[in-house]
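Single chain ahead, by itself, as structure tokens, in the form predicted on its own.
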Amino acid sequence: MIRMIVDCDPGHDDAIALMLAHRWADVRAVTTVSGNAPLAATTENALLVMALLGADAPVYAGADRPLVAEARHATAVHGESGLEGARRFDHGRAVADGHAVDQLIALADADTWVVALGPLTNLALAIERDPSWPQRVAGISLMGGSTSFGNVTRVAEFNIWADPEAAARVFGCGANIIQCGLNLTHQLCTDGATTQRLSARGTAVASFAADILASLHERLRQLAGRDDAPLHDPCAVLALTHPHLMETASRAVSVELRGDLTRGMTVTDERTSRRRDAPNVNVAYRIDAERATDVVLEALLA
């Protein structure tokens, strides 16, 4: 079973990814970062999901703002709490002592992957403190960026846009990186039929998942007029636990930091000539959505 640290900013799809990770992987720790909501909220949401799962992995709080800019959040999608629609309950869980960045460094080994589901601030700080860190982990599987369209701006995806300086540091660090961007994640979607199946199951985990997905569907219906929702963050877990469901290719990817229209864009070298730049990322392009959905539902219905 693959070992991982999940660095996240829950977030509806982060919560689903945590459920997926605990079904199919050995989760050593969960680290949180400011992103979909402020750090206090994302940390509480991670604790809530861990309590729901009855999981023992500790939760460590990390960076409460990006490296350079002020923090910005995805409240339009995830609500003020980050988990709009969740049924909250008293759980008695508390954040573990120590900073997330210290734990990313301390837990690094050749058998442990870092699954990054939010802005990459914690990872960038780990690299700053320990330049050898990228070579001491098995790799980084991240949800972020895109080879095509954005979701915050025309070309920038939220996790990269929220802290592009951190993303640039991570993409250039020399680690073994798998990138699951919007071009891939929009192939794996959940809809009303999914929530009905989860609700019918009636277990605590399935009901929780049904509630947060129903809330996410309603948000996206209001914002974008669509009746389904991409499962962004679970893709970064599936890239490790079920890699046979994805098609990837090595590419050179850089993060744009200056453009008025393109700040936060992941620029992918798609040239077919011999002038293509040296690759630094394994970019995911296709996913077997039907089989991947079965894997996700198996975790949520277990």
The other form holds:
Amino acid sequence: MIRMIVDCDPGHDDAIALMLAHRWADVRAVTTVSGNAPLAATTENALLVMALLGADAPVYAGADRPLVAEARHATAVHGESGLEGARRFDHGRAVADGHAVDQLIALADADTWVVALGPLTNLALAIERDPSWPQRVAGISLMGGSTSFGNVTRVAEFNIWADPEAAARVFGCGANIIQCGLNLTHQLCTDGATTQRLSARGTAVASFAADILASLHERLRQLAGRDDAPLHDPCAVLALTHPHLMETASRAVSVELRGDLTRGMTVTDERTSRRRDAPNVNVAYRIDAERATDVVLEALLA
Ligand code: RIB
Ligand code: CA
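For comparison with the form predicted on its own, produce the structure of the form predicted together with alpha-D-ribofuranose.
Below, the chain from earlier opens the complete complex, with every other chain and molecule after it.
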């Protein structure tokens, strides 16, 4: 099984990604970051999901704000708690001692991937503190950016937009990077039929997933007139656990820091001529959505 550390900001899709990782990977640790909601909320949500799964991996809290930008959250999508719709219970779990960044550094080894599902602040701090870190991990599979449209601005996706300076440091660090951007994640969506199947299953995990997805669908219905929800973060897990379901291509990708209209954009060099810039990222372009949905449901219905 793929060994991984999951850095996340739960977040509805982060929660589904943790369920996927629990089923299909060896999760050594979970690290949390401010993103969809403030750090205290994302950390509590991670503890809640790990308790629901009966998972042993420790949860370490990380950065409570971006490197430079002000802390901003995706409350409109995920609610004040960051996991609106979740049926909460007294899980009795506490966050593990130690800062997430120190743990990312301590746990780094050639067999361990870092799956980044939120703003890249923790990873950027790890690189700052230990410049050898990018070469000491197996690689980074991240949900973030896009080769085309954004979701916070015309061109910027939330995880990159929330901390562009951190993202620029990660994309430039030389690690083996897989990028699952919005161009890919919008190919993998859940809808009402999914939540009905999960509700009908009746297990604690399936019911929890049904509740949070129903809440997410309602928010996106109100905000965007959608009747489905892209499963953004699970794509970054699937890229490692089920790579045969995805098509990637080597690309040069940089993060725009200054543009009035484009700050937080991942700028992808898709030129095919010899003049193109040296690739630094494996960009995911296609996913077999039907088979990926089966893999996700197998984890949630288990
Ligand atoms: O833009 C989608 C990303 O932002 C996902 O990781 C979601 O959880 C939010 O963090
Ligand atoms: Ca996320």
